[in-house]
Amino acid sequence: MRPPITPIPPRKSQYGIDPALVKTRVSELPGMTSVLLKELFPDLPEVIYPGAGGVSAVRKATEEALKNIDMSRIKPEHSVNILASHHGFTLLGGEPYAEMLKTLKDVIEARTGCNNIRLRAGVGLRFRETEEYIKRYGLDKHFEGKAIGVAPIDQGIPIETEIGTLYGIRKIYDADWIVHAHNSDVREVHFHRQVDRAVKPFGMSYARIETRSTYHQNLGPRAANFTARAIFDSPFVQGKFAFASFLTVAPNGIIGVDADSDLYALNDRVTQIGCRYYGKMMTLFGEIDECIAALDFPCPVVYVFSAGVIYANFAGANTDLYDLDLPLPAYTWYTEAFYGKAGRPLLKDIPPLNPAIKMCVHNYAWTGYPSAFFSEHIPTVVVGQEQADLFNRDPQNLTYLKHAVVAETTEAAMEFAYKTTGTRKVLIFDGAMGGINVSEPLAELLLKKAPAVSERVENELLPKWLRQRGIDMSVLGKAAS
């Protein structure tokens, strides 16, 4: 057995405890192991990050990404707005992704001669989120001061779409042009179902609260996607809109950089990617009989990384997320709010959360998403009273810890956890690169089951995954290429 990959460390930040509380990585203790990812599946393509170039080599892949794109339209005494996304910060450490929108930056200040490139970073619900990143990265000093973090709740714009006027941030598109700098991290799967991914921020980061909140409660996973499609093929974004550079990104690591002014053909693209090795990750993880998951990594609660898997994906594995034929996953808000007052779901196509898991020992993990679902749902230990505190102060936990005990230590949340569930199968969600942590019997099961699993996906579940988003199979010799 390898020893533990070194997890992503702690972070600094409003949203989480303070990292020297962080006392004890679950991943140091007696009886764990890791994975390679590539030992569980050949097939995963090769990364330039984590890698001996480092940042480096994304840098090289987003000058080269570029060489294939028309930037004529962008003269030098024009504005131009690069959007992200918090979430890109969240991968592999973040410093890949800052990278890309640097490069992004300096390549086309060079190519253009156009110096008012500003920086508009998106977030979720924690709404100074990016101002965090963009300290912590440098971003503020690389883009000379033109730097910012926008929230749902910021000014809007009316933007009048095919189905009607819908609202964006208005700092969003305050530029002559916009460079849409994004990933492909498949991430709330459960909620976008690897429907317009590509697609998705302009209906979520980039949008004004009123819009984006049809995503998670009014339409359910499936049907609005397409609000997120109506607003980039309105008039106003398109007249805007230069082109799309995506970090791609597969379970092991960072893959390249993809840029084009067809965001349609790149999410094309992103969709192979997401339902070929990331849909490999998850149906492996469905074959987990019995587990503890333990959180242990800078994000909330939902969005702890394993394998590229967060864990809102993990507790909906028991069903098959990419499935479309498949109405609901087993968590999202849109099936949540279906749960009656005993707990219990009042529709019977809503499936429960993954029965496997056990318990989950949360030992590190963010405040600022609602997650009382997983702990009213999911026997959970928060590992020290500060965390337990942090979340009793955090308005969208209220009832978090109403459902939880607290341990004082990791040591002791793990022997709870153990004698308690009779299981010594142990999924760390701690974002290690590369691989993944587990516990030595849940490596065992993983090597065991992975060969069926990549079978599987390529020859049967790939196919109907591609067919039902209308994508020829064809996609799969040009993302490979």
Contents of the next structure:
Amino acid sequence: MRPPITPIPPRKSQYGIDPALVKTRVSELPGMTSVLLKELFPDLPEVIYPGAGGVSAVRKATEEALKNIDMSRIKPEHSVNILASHHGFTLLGGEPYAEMLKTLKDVIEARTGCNNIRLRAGVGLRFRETEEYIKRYGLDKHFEGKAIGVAPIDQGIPIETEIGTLYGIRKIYDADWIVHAHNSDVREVHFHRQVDRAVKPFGMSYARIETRSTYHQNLGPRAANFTARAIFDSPFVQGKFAFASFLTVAPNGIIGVDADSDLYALNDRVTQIGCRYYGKMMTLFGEIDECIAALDFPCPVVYVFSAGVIYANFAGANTDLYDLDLPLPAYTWYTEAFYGKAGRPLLKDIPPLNPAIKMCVHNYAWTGYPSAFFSEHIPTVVVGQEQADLFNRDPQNLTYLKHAVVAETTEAAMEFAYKTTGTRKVLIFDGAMGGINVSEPLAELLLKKAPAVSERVENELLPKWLRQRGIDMSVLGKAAS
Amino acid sequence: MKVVNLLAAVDAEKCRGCKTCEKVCPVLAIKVENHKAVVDTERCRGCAACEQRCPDYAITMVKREQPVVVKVDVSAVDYARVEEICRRARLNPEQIICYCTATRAEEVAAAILQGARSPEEVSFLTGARTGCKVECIQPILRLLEAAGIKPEPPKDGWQWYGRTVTVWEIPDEVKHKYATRGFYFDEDIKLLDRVVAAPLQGRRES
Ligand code: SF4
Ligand code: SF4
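What I would like now is the form predicted in complex with the partner chain, since the data block earlier showed the form predicted on its own; can you produce it?
Next comes the full complex, this chain leading.
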């Protein structure tokens, strides 16, 4: 068995405890090992990062991808907003995304002579998060002071769309041109269901509360993604859209940079990667019969990740998140909203949270995302009083600890979990790169199940998933590279 | 229902009187007076919106000595009217509309029946929209509208701009145009209609 992979280190942030308080990582405990994702799925694409070239490989790939982009409409006297989103900064340590952003600025400046290029970095529910990343990765310096974080409660701008007025953040659109700088990580596939993934930030990171609330409360779980498309397709946004540049990501790392002035063409390529490779990881995770989920990553509870898959997706791995015939996965805000006062779903056919998760050990995770639904439905042990105190101060998580218990140490939490659940299978969400940290019995199970999962996805599930999204695999000419 | 255990505290040295906090406060509890922000401690719901957006980092959230429980008693109003407002807004009365505070539609409807006339009043009375501050503006606007109220956004504020489309209002031509791209409008309408009509579980809140 391989030794565990070193996880992403704890990170200083106003949303997490002091990194010095994270004394033990779950992967350091006895009985832990790792599985390389290529061992599970040998057909996973080759990655450019992590790799020998470090982030310079990302710079090279960005420059290469931008060669095909027509920038002639951007004039030296114009202004350009490069639009970024917070999640890119948590992918594989964050440096690759920051490097793509820096390269974008350098190339646009060199090619067009325009030097009024700004970075506008949108957030989720932690409004200072991208301000932290801007400093951490030196983006403020690189953009000569023109790099800011924007939040959904900042001043808005109405946008007329096919479905009526929606609202964007004014500072996102206060330039002649916008460049959509994102990544293809599937992240919250339980929400977007890999429908218009590449377009989603127009309804999220770049959008005001009215629009985000429309997505999460007004449209329904599968129609919701239309909010983003409606905004992107609006004459207002089309009049400013220059092009998009994406880090293309597979569960094992960054496979390249893909740029296009046709966002929907890029979206089709991204959909194929997302369904094929993440679909395999997700389906494999659905094969886990019982386990302890260990959270150990500088991110809110739902977003901690393992093998490119976030905890919220694992909490829904008892359902097929890609199958659009299935109305509601086991976790989305729509699902959560539909639990009545007795704590049961309002409809009998609403699936429960993944019953394979026997316990959750919260060794290290941030605040800033409403997570009490998880601790209410999955027995949860939080390591350390400081972490508990932090959650008790978070307006989004005032009841998280009402449903959880606190253990003094990581060791004690895991012992408690082993004893109470009776399973030794552990899946660690710690952002390990290229592989996953797990306990030995779980490693065995995953290795055993992977070949059949791979075959089922290729032959049965993937064709269905792509058909549901109107994507014809045979015309996907340009592979992302 | 929300337990308000925090309070915004302004560092007058750092405050430059820019009014950002005033524009983002969901309950209108902070105002700039004589070029300095002043918090109405009775009104503040501890949401940290001001702390999170002040460009000068002049606000910190401090622990309240006496936490305040914010809650509207649904049993104090006629439940038939609560149900009527909720279902007209196409929400199940027991549906959660604010994930951070687990506020259900019925509590917002009860707040409206007790006199709330705007999202700011709803938030003040129920605590909804004082967690993440992002996700629950639409159901609140829908419930107010269902009760026949047309609120105006706070003048010059950024609190909210307007109600937006619901799935029931998506035009047919839009549905047709995108029918093959994975948007399941009609299927979602069916699902949501079933949720709206679902029977109540009715356990008393402890
Ligand atoms: S946002 Fe900050 S600087 Fe501006 S008025 Fe409020 S406290 Fe003062
Ligand atoms: S309610 Fe929120 S925004 Fe208003 S003063 Fe209190 S903490 Fe600040």
